[in-house]
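Only one chain comes next, encoded as structure tokens, the form predicted alone.
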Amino acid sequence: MSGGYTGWVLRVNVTDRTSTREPLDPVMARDYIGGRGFVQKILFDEVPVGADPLGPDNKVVCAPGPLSGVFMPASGKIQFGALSPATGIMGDANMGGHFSAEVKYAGYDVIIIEGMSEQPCVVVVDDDKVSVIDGSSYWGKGSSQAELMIKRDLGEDFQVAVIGPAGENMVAFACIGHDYGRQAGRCGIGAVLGSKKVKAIAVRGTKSLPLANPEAVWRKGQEMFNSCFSKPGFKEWTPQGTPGVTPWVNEVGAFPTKNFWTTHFEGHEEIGGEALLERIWLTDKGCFCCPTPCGKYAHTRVGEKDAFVEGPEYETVALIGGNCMLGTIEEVAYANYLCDELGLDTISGGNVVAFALECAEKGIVTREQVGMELRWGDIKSFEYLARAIAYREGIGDILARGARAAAQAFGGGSEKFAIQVKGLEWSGYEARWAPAMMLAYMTADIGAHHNRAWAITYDVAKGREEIQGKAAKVIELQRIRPAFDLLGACRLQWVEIGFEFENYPEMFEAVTGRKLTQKELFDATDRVWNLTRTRAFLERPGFGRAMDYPPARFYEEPVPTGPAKGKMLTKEQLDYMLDDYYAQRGWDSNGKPTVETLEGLGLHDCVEKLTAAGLM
């Protein structure tokens, strides 16, 4: 293998507690780059169509990228993926912290967890020594508590990825925690680990990274760091991190409030970045090699309860704060702490709790069904529901399946305000007055998620009434942003401080010795995108345009209050944008990739499988 890759895949079977080292496929490295590319390709090839996401045939794949662990800004990203219990299609989740670099230093480009253990276990990777040890003493513990115990037992220099009780109980939106506050949050990958009774993966690595040109890496790394420090946005953005965008999102009428009923939260000053810094902030906390630490380590106290927590990040402020109408940064941070310890994704968790609150408000679920009276803006209601979901108690057993499945169970018209696409709950930007952002959520390959194309700034800059041309911008962003997930780097420097994207292909060449043109990189992201889309057609009968629509609230109910009052996108406008998007993607009118598109990307196996399934 060339520089940047260790050349090894580690496969751990927790059924018989064996492990094997396999050489990394150089063709996969060439075509899929790393990270999310490796995750999705391996899932596509190895997990059979129709597999139970919580059954023995599913696998958890985690992969850093070729730039992970390299001397450059924010090279600490890793991808976890599996067939998602939330959506039923291939899903993945991005995580920062220090786990990614440690996997590379241990000598691996991919770790695959397969099989099912009968007893709780921990996968331990100590360079070339790999073992599956008893995890019974950690089972049932909160994520941070278990991580601390594992580090005390194995050594402080291990990096640990761990699930909480929600993962153990296979909640559809259970996350994986790491470094006492980082999460691989989306798609319920924590539930898949829980189904395998894997409490944690602990990694320690002492090897060096193979580099094609170490001197060029050193020079380019210094240049990238100095460039970050000199950007005008560096000093402006870093102090508050992601919560600093709260006032802007609220001002443009895109802040999720009361289960996305409206888009403007009157009390946003009490839950945003300034409130965090003034009232609960202790120190900044960054991921591996990060010059712009967005993590804000904080202490919060609510009544007689207090907690230390990393956060809240903006998504938590939006989905737990505004969306559940919690009115203080202390309450939002405490709710964040609860979700982290229980192992719940705060994006999906905030959505599902808000959905339950609206169902209670409308009488779709009764106080007797719930077990208490639920109220908006009530931290006790949030805590009650979060714990019920994590332990699957009472109504929490239904809510633990996610908003879409819960709406199907509750009925009463609740499907209209179950805020999700393809079964994945919507992240922190309301889009009835943001056509490009709406389309980005509709077409995100894993379900409603902003990290594939954060297009709302384009809407604001280019016109929020205009729908023409929005598809082209969404596709452009869906090529650029996922590229970071392939490379193993964080995108926030590019997004927030204007760091030039061209730096990353240049560093890739210094690390690997391979010149990677922008077209080749974007072809790789398109390859992953179409692979994932193809698998969705194979996996879900009737998949296509119908599953790309947002919930009816977004095209039947105009925004009732705030700057976006009266705004709404019609179904006809959504169809116009989908038609435009599908055409530019090279898909048919139902959103299925054509033979020409797949063949042009070298995805011959996709054509073969679609043809064999009678879908071509």
Second form
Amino acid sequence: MSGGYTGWVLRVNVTDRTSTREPLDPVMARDYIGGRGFVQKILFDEVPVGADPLGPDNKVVCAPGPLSGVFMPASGKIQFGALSPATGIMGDANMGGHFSAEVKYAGYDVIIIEGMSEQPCVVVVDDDKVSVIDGSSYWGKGSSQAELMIKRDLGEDFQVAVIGPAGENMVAFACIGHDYGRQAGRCGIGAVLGSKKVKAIAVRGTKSLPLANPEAVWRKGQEMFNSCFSKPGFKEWTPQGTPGVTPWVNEVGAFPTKNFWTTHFEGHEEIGGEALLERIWLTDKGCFCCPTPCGKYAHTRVGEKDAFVEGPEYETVALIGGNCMLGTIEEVAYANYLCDELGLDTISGGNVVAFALECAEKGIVTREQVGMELRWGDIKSFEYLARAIAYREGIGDILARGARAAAQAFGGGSEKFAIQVKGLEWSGYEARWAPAMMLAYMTADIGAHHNRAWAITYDVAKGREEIQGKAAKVIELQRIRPAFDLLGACRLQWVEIGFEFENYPEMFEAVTGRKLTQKELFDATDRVWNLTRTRAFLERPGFGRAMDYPPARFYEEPVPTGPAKGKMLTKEQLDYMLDDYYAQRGWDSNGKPTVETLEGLGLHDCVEKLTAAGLM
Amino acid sequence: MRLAADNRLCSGCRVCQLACSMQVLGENNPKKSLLRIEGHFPQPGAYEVHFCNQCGECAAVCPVDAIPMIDGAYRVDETKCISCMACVEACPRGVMMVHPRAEIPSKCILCGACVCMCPKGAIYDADTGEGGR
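In place of the form predicted alone, output the structure of the form predicted together with its partner chain.
What follows is the entire complex, opening with the chain shown before.
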């Protein structure tokens, strides 16, 4: 490897506050490329099966990719992963901002945090100098407040990843915050940091990133930027960013509304991109090298209260807005601010609050249990529940375990409307009239997340009643989109403004000196996909097909209102798509990878471990 | 060419800094960039572009005349510089740069890479107004 990689893995043990620098394994780099590939491979090899996600054997692995920090559009994504306290299987979350590039400039391809600190601490990486310092003064503080304090103490030029009180209190959907408003939101990785009493990771890097062919990178980078600048979407999509899609999602009847009861929110214009831009926007806030910043920094006022907050982005608009029925952009932004400061993922947070609101409406939980009268569309109800969850007070202690676990605790048929797959709450696209999108949520390796395959546009374009051919499209997307997670770049230019994927392998060669075909890249994503799937079978007794279904609401209740009124997928239709999907993935009818599939990807250790566990 | 910036357009993406280090040094390292982006967060929520306007204060204080004006830009003559850092102290905009591993300061040579690559048109040519997107 002559460029792109720094060649070093940093391992920090917070138990004894030591660190070591290890050479990057070139075979891992060849087969797993970087980013999420490294995260999942290291977790697979190093975290023992059956480890407590919040115990000493779990690790937090974070990795930029070989293209992170490179002169090209949006080269600022980093992946965090751990055994997830939300799902009990391998989880990961990605984040933009400037942390990824900084880790590369500090000289690392991977940072592994292991052990358990007795006292609150901060991991400080200052180029080659690594230390674990006392974090007591930051413990208990909100995310942006702690970030501000840490930067004042260490230096403005540090990049900081930080948890809020929810992470400290090990809420199953606690996120990691960064740059006053970016988050690695999903799978509760923030809770794993909290279990280790790691309040933050602060990084400063001053080194130049090695490049195989600097002239080619400079040339190709300019070409890529200029190509982005020339796309119509560069000027049309960027001003509103991701919330700009809100009207469309409502028009096609896919907008999560009232805990996914229905799919169209009356008055969605009040919480979408236009309202954001006109009423609360202060400045665009770009991640590292991003030509089309989706970050919209805002100032919101709700009654006597006001807050500075990045966002809301679309997912927050959907899950806090429509799903909890908050009716104004000001309220959604304020709820967004609360979640960010408390350190709650807005996707899962919006889901869990909406689940609690529906439980209260149906009398499954009583006013006495909750401690107040909960109402849809009520910012006070949202704030009350968000705080109760983050500090694990009263009913919040149960909700803090996530919608699936809360439904098990509450009973009363509530599991039917605990909107999750594999324990991870559903993100912003309701899919009763979008079969490919439904299958994408069912099969995403970490649980119900859209970032592996955003297939709803395909449903709308190719036929929403049609279930044939949807598995093939979902798998195609599950190869392309995760490729960005391996490379360490953002996918939004490709998704939103039509920037061509072919640019990335070409840039990869200029950066690393290694010729990488599209097929080799997709094979690497398949390797990660089958590795995480194998680990799920090893990790959870009885894992398999049963874990790939959506909640019963989605195959028993037709959509009651709006453009998708009357639409629903039957269990038989879901089974057809699952069978089709498993067959094309090379998995058996229980969704387990076959020996041939694993061997074909070089995953011999997966075969060995499944055999040793009596699963093959 | 003279640089100018509209802070309201800056999104803090730092493409300008990376373009600068790539063009001037052939290195992929924003910490070696010859301009700075300062974020003011969480409040009031704004970015500030710190760039060289070729005011000449650095040249005026240099005791060995190591910062001559060439083609409209003051440039550090590395063969003459004695690393006294007087120019760094004197620079009113804080853009005489000293990288942690460098012994002599460096400064903007008006190559225009930042203007060409800024996605927002936040940095532009004050003489022509060009650079806006």
